[in-house]
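Form predicted on its own, single chain, as structure tokens, below.
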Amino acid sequence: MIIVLEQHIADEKKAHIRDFLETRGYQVREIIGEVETVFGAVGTPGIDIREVELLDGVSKVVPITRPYKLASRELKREDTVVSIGPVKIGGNRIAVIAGPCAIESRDQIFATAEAVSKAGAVMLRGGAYKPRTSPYSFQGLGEEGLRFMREAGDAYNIPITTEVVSPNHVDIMTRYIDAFQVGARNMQNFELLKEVGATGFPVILKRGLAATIEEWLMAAEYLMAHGTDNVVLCERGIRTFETYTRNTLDLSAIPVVQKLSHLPIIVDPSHGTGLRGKVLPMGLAAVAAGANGLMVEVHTNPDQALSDGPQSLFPEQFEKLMRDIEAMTPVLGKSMEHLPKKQHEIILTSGKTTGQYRAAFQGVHGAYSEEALRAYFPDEFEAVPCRSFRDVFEAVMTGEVKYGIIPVENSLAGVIHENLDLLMRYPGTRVIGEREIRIIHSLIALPGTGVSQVKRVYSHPQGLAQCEAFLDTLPGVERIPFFDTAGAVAHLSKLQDFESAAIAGEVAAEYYHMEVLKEGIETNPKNYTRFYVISREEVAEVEAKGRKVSRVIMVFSTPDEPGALFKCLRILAENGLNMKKLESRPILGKPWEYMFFVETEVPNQQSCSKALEELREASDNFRVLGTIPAR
């Protein structure tokens, strides 16, 4: 049964729950969504359901219809996204684990880890123990081949999974893996989940050779109840009456589980055609299916291999898979998942400073972007230019940095466009907090330079506008469009140019040793620019615990009827909540059809709860981007 407690219990009152369903046979999971939190209670003691409803501090008791609980969407209506290390797995993400079949050498499995976290791939897979159709082909390194895998994911820096075919090895891998998997001649291996389920490590479960989806789901469920909620399930193909593939890949069982269950859903396109050929195309094809990653065989000389060469792809195949993904990803809305660079990790150790904190920003030294960063984050922070705002994403979510910052909209200008495009295209991102600067344009030049000498000015196409009126009283001075306000004084000072100005700010001019020749020159001084904070949302999940929320930023398309998007907002007005921004941007891909971008003042928690349940209900593709945290 699914108990939903009451918004902001007491945790006494929550305690007092779990022990009254504990006492009574039951196994209970704490479940805490966007919108609501909830315990799930399996077993199989008869109970009836208006004692729990009685309990103080329940607000509403569900049962389970289903055969499988917790696995079950019913249990929960977001998403798992499942962590295997700094991996995520789930949600708006695409990761793909990429390996081969089996290893072989230290040699191997080392060339095919650097291909593979090379070209992409978050999670290194291959096969130390591995179950044959016949006795004697080859089985695998044992032990030794586990030593030799997480040798090779620890000079990478990529999470390692490999197959697990029996109990008696389940303790000696835990030394090694960061996921167990579990094979399609397994998947009803009862003893064997078990065990597996009680060590708590993630776990990818692949389909039987002959599973239903509910079978399939059951299996899920053995893991979970004996104690782990990670679980990857992967679709490998079902055996049918078709013969010339190795399987027929069941694409179809991606929205069907998908709608039944929570949990993520990857496919293995390699086992699911055995033909080298076919595995790009069945790959992108179940990507485009809603896939949250792929799961595919690789190996540096796959005519050699020792196992499962046919359906191997070369290192070179490998990366033009990974890049027609890429490609992909904005019109699913989805983002690919990256590793973040060991290198630039970010410590804390009681509250303080142990490594150096990263933020990056757009433009050059001394951007007005930047000086936004250095009004929000504290001196110690080291501030990351960036040429593109693309790239200030990428750094976010590669791990370079743990923040970026990124301008939304000018109060003279209007809104930045690509930005919200960005904010949706990169869905592993959220915004958690905002910044606003004055815009104060300065004409500088090299020092000892007079205003009359000046026959060229450089700047932002922007910056060029909002000084026309400035710029209007020397007459015949030439206007140069530049990328960057700050980059066209670091250009000056590469020139050294008597003749030439550039229009940006003071920190600018300080920055590059230049002299501002005459300051505040925009034409309107109510000149503003706001910026969002953006981190990796696990960084935002942790920042945002205990945190009041003044505003919520969130996106969501509409069904294709008349008054659809009046609908939603009406969900916003009934209950309190002050739409303070709504912008319509169009699908990359999907012609003619339009997202919604809504920033919103939020009285209180409870409305908003409220509102986002019934904008989810109300709305197609719902996702909030982030929140905006009181001052």
The other form holds:
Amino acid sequence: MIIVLEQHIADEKKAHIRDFLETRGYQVREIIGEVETVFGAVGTPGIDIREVELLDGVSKVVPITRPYKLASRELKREDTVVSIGPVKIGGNRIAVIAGPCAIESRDQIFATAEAVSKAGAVMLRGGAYKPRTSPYSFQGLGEEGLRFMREAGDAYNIPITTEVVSPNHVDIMTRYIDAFQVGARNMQNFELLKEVGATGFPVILKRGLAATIEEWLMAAEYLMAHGTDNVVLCERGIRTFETYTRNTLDLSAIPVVQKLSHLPIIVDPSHGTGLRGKVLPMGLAAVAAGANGLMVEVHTNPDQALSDGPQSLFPEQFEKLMRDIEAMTPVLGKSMEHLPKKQHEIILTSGKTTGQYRAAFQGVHGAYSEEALRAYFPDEFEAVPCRSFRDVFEAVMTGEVKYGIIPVENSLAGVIHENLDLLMRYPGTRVIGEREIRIIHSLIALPGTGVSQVKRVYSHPQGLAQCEAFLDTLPGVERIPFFDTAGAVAHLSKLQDFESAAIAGEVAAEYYHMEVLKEGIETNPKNYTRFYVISREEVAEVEAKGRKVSRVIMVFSTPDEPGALFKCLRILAENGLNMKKLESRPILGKPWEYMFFVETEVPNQQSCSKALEELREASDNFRVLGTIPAR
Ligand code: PEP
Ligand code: MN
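One more: the block was the form predicted on its own; return the form predicted together with ligand PEP.
Shown next: the complete complex, the earlier chain at its head.
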């Protein structure tokens, strides 16, 4: 049964409810959702649920009707996102696991680790204990294989998963691996499931060769009932009468499972088809059908592979698969999961940001974005310039930097739509703060240049437009558009051009040792730009703990029917949420369909939770993009 707890329930009451259930023989799991906290109580003590309903602090009790309880969506409505080291599987990410069928040698697993991580895989797979149909086939390198794989994982900074075939191996495997894989042949090996579940390690659970979806979810239930919450389901094809393919890849299992369970589901098109040439189309089909990722066999020399060579991709084929998936992501509203390049950058710090980190901005040094960054972060922060806004998101997602800062709106020029779109395209990022700066344009030149000497003025077209009245006072001076305001200053400094000036912020003058000829030359002094500070989701989660929120940023689409958006906005009004911004953005790949981007003030936590819950129901593809803390 599901016990929904009252909001803001005191710890003692919670402990009392847990105690009540446990002493009657229930196993209790606490599930903290975005809007409510529930206890999932599983077991068969058979008490009258009214007894539980009467307990202090219980809001309501709902029986779970499915045979699988912990794995069921009835218990947990939100998608589970499984963490394996720095990698997350679930939600709107697409995570690809790749590697050979079997670990054959140290060199082989190192070479494969290099190839697949370069192509964008976020986990390395490979069997050390191989469950082969014939006892005369290669059985795997055993513990030696585990050691090789661990070394390769560490060398390329990529988490590893490998199959467990016996309860006797469980202990020793925990010393080497990041996640267990339970193979198709062992899906119903319940003693194995119990042992593996009890380690608490993440598990990738393959679907059995002849297992129904319900049997598969019951196997997941075994793992969860024995102690792990992190189960990733993996569809790998089932036995049918068809013989052209090794198995029949059941892609319809994806939407079926997603309705029944909150657990992520990935697909293995390698075992699903048994044929290298079929892996690409079926891998893409799986992603299109909504899979949270793929597990693919890749070998640096498939023709020499000791097992499953015919279904293993050449590294070049794997690269193509990754590129094709990436191209599909905007249509699906998802993004590729990335491996952080430098793990130390995403080490979580609770509370205040400290100085030893880096933050990315778009532009060259001296840009207004860098000014905003300097205003937001402590002095010791290193500001990392990026070529494009997309590169800022990439730097955050790969962990090259802990934070990024992106402009979202200028008081004169309006919204910077590209950045709203990127926020939607990178679901692994969150807005965690904001900063507004006044844009003060200055005329900047090499020291010694007088205003009367200036023949040309360089700046971003917007910089030139915003200083039109001032430029009109300089007759005969040519206005030359440049890609970037601070970039124009850097350009003049490099050329040592004494006949030109640039329009940019004062910080740029300082940075390139140039002189400000005139400050505040913008026509309209009410020129402000607002920036969002972004981080990876897990950093945002830690920083949000215990912090009061002043605004929520969210995005959703609506059903195509009269009044659909109106119904959503009414929810905000009825809960007293003051909307500050509403933008509609086209959905890539779906002409004439839109996502609505909303920023709203929140009066208090309770009405915010209630409104978000109602909005989630009333809209489609609802997502919180971030929150802005109260000052
Ligand atoms: C494997 O992943 O190498 C494997 C043996 O898969 P399955 O259990 O799906 O057959
Ligand atoms: Mn295999």
